[in-house]
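The data below hold one chain only, encoded as structure tokens and taken in the form predicted alone.
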Amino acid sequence: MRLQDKVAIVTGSGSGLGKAIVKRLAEEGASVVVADINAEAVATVVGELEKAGRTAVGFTVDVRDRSQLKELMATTAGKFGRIDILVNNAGVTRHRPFLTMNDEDWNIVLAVDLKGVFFCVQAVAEYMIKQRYGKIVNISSASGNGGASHATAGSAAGNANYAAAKAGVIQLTKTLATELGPHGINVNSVAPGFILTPMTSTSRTQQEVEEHIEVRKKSTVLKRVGKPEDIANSVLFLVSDEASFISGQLLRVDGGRTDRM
């Protein structure tokens, strides 16, 4: 097992990509902390992991709150004695056409998707610096490195806020890698393309979902859409010691998006 005796925190792991990531890390031997703002989702995922024989604890946290994050890190370190891995996955979207996007639409996305990453890394850094070891992966997005239209095949219109936040995550990753590297900490980013999750159908009809999938398939060189496991496996590599000489990098996991290469 690649992560035996490691301790990992995954934010936004109550559902979707975060849930797939936290389960994959647990499968490879890590003791995991399921951290999410949704307490019910946290309890469900922890229960599933424990049923599978994994070591997991839950923590309800809002990544916009520094005090909650400090408590998360202190509680984790107190229970397990160390924190080896942090995956910053928590995120929200508020898709609106640019001309009608308001302050609330902009602020909530930047606060969670970008500032939340900054807060989380700042909160965990003291523990990783002390042990001179740490693996941090920030989940960005294909939207953060290209300007292709978002409003296609049933997609909600406009993502200027989300694209700006995720582009910020990419640059923040590089800066953090530079500052934390001398302390033995690797910082990298993963940029998912279109990944099929339950959220795909939350704002679309079944016909729109099918149309959306076909459009996204055609935009990749592999001619398929992604699965949460595709992202989880990529994160697993970056937090393992197999990637010990990789830092400050962006790994695009998007099937070869021809509109964002």
Ligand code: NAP
The other form holds:
Amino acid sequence: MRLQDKVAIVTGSGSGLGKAIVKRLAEEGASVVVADINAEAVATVVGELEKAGRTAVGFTVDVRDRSQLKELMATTAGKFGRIDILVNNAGVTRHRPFLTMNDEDWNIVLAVDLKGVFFCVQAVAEYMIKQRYGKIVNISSASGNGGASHATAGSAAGNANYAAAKAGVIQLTKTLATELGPHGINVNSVAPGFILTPMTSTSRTQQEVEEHIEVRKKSTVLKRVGKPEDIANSVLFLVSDEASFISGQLLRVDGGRTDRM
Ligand code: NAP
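Now that we've seen the form predicted alone, could you pull up the form predicted together with the named molecule?
Now the full complex is given, and it begins with the chain already shown.
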């Protein structure tokens, strides 16, 4: 067990990649907090984890709300005595061609996908600093790392808001690694390629999903799209002590995307 006695919070873990991540960390012995805006999803995932014999609690939280995050951290530390791992995974998309993108599309994506990371790390930092130990992983995206825009890959929409937020996550990670490193905290980011989840399937028609998968398969050297477990395993590595000398890095888990190699 690589995470025995560790305590981990995963935001957005009611669905998709976050759910795979929280399950993988729990499998390795971590006590986990399923933190998501969707209360029903939180209860379902906690139920599944408990059924599998894991230690899990749920917390319904909006990463845009500092006071809720403060409560999330205090409740977690109160219950388990510490917070070792934070995975900032919650995210939303509002894909739209740039010329028709409105303020609301821009604001919600920047608020959840970028500002939410800022808020979560500020909320957890005091606990990790006190322990002189912490592992933070921020989920970025191939879209924030030079991957071809969604407008060119089997989908009519553009993603300027999302690409800007996810690029911001990469640079935020580097600055956080610099400022928190002296306190014994490692901060890294993971940039997933395309993985079929509720986020990537519900923002497209079925035909667009199929076209997008074909385009994405062709644009990786491994000729396949990713699985949630691919991301979960990469996060597990970065939060484990096997990665204790790694900080400020971006791990691209995208099958070798040729559009940014
Ligand atoms: P997903 O299936 O939609 O899961 C995201 C979860 O975050 C959902 O449960 C969602 O709840 C929750 N959430 C949304 N807003 C929130 C908020 N304000 N506070 C707390 N939780 C919130 O998406 P996913 O595909 O697993 O994506 C997970 C992360 O990976 C995101 O950051 C995404 O940008 C990134 N990513 C995904 C891919 C991919 O191909 N799937 C590729 C690159 C990066 P609701 O469902 O109620 O909104």
